[in-house]
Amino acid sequence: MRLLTHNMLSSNIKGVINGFPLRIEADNVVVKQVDFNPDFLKNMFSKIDWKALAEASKIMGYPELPDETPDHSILDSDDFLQKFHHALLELHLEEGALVCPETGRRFPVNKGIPNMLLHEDEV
């Protein structure tokens, strides 16, 4: 699971008000090379919850992103775009779990696929 995907997921358990961001428990992280596309990154920058991405990136072993949301002018920096690209698209959570910040419910991630199915009593 890429951090791009993680940044879009939240816990939809009945009654949960604060289901984002899901905390990552990483058992196995792999790096998968992806073609660099600066136009895609520039377009995605404003759609990303930066604080969630920076924290998830650190948990996955890549502390290179700034903690605070950078100014849009940083999109002119090739160095920044490379780091953003690596964190967003090349880091993959292969095995582990996503944890609801409100309830502590663990959603397993196996072979890079998060299982977000809810139990009957959670719907």
Given for the second form:
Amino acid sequence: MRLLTHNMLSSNIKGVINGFPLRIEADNVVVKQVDFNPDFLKNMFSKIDWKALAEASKIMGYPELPDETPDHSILDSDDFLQKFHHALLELHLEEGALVCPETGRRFPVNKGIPNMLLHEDEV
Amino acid sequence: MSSRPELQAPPEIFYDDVEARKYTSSSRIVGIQAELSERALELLALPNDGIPRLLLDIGCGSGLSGETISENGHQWFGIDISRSMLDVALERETDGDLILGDMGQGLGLRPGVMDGAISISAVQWLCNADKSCHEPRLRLKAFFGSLYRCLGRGARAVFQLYPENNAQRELILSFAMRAGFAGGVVIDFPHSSKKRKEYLVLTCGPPSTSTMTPSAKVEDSNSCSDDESSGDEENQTVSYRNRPRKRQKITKKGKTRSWVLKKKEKMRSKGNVVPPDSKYTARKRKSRF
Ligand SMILES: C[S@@+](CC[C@H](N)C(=O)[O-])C[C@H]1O[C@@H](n2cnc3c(N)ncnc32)[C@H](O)[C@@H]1O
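Beyond the form predicted alone, can we have the form predicted together with the partner chain?
Next comes the full complex, this chain leading.
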């Protein structure tokens, strides 16, 4: 699972009000190279929750993103776009867990697939 | 169609390792799913500006539909309830991320972030109650409500589906409308039993010209008559927006006239003796004559 997906996912447990961001427990992170597409990044930028991405990226071993949401003008910087690209699309959480920030419920991640299935009493 | 998989077992049981493998090793299935996905993407009507969008694939299974999304240059992640199907998707090294999840429990996604969603041959599964705790209506409500929230305004969701009957189609649609979607059903090749394919095209947000149900060759009719209406058009559109409730001829349990006529025709073709059709056919009896 890439941080792009992590940035969209939230905990869906009944009664949870703020299920985002899911805290990452990273046991194994792999890097897979993908084509760099600045148009996609520029388009995505406004939808990304920046703090969640920067924090997740740090946990995944890549502390290169600014902590605070950068100004839109930063999208002109190729250096920034490369880092954004790497964090968003190339870091994969292979093994570990996603943890609901409100309840502490762990959603295990196996072979890159988070198991978000809820138990009966969580629906 | 007595062999509807939906009626055999819950999806996570039906799509076990064996079925998941069968699914992607059949070149026939692979071809069909690619074609359906291609059409669904077309109906999504994403802006034609070359910018990759972020799409959701609901019931992504072994990733066949996702591969079509990738081929069209977009980013995606998918959700599916069957681990076996997802494992096959892993083997096929799909570009999109995979999430093990049940759409009937609602999608746990941030509001307004998705540029669109497709779902190929999956949503009809929601109409079954596979567990004692399953209430199809609640699951449909949770699903469409959460889908509506995660889509950006004006974004679309396109579902290719195989409803079991009119009532099921109406049920699915009614929950989509209740969640706030506008849209309707597009039926490709309505007169061919083999090629006939059905797509639910939904748009998120207030109605505008872009929320009108797309079609190639339009014939305005409602779903009750789509099997009877003659004509050569290859594509029909059934628009549901703002149709007053009363005019929806399909009641929850009742049979429509078209359903009865079709049934009678089928019985006749089997050689059964069936009363002739008249204006009284399928009318409700007064409680007393
Ligand atoms: C006919 S397959 C289609 C798979 C894929 N979209 C394709 O085109 O190859 C239907 C898929 O829907 C999934 N499905 C059924 N019910 C589901 C649910 N409640 N939540 C998520 N996925 C579900 C099944 O596991 C199965 O993989």
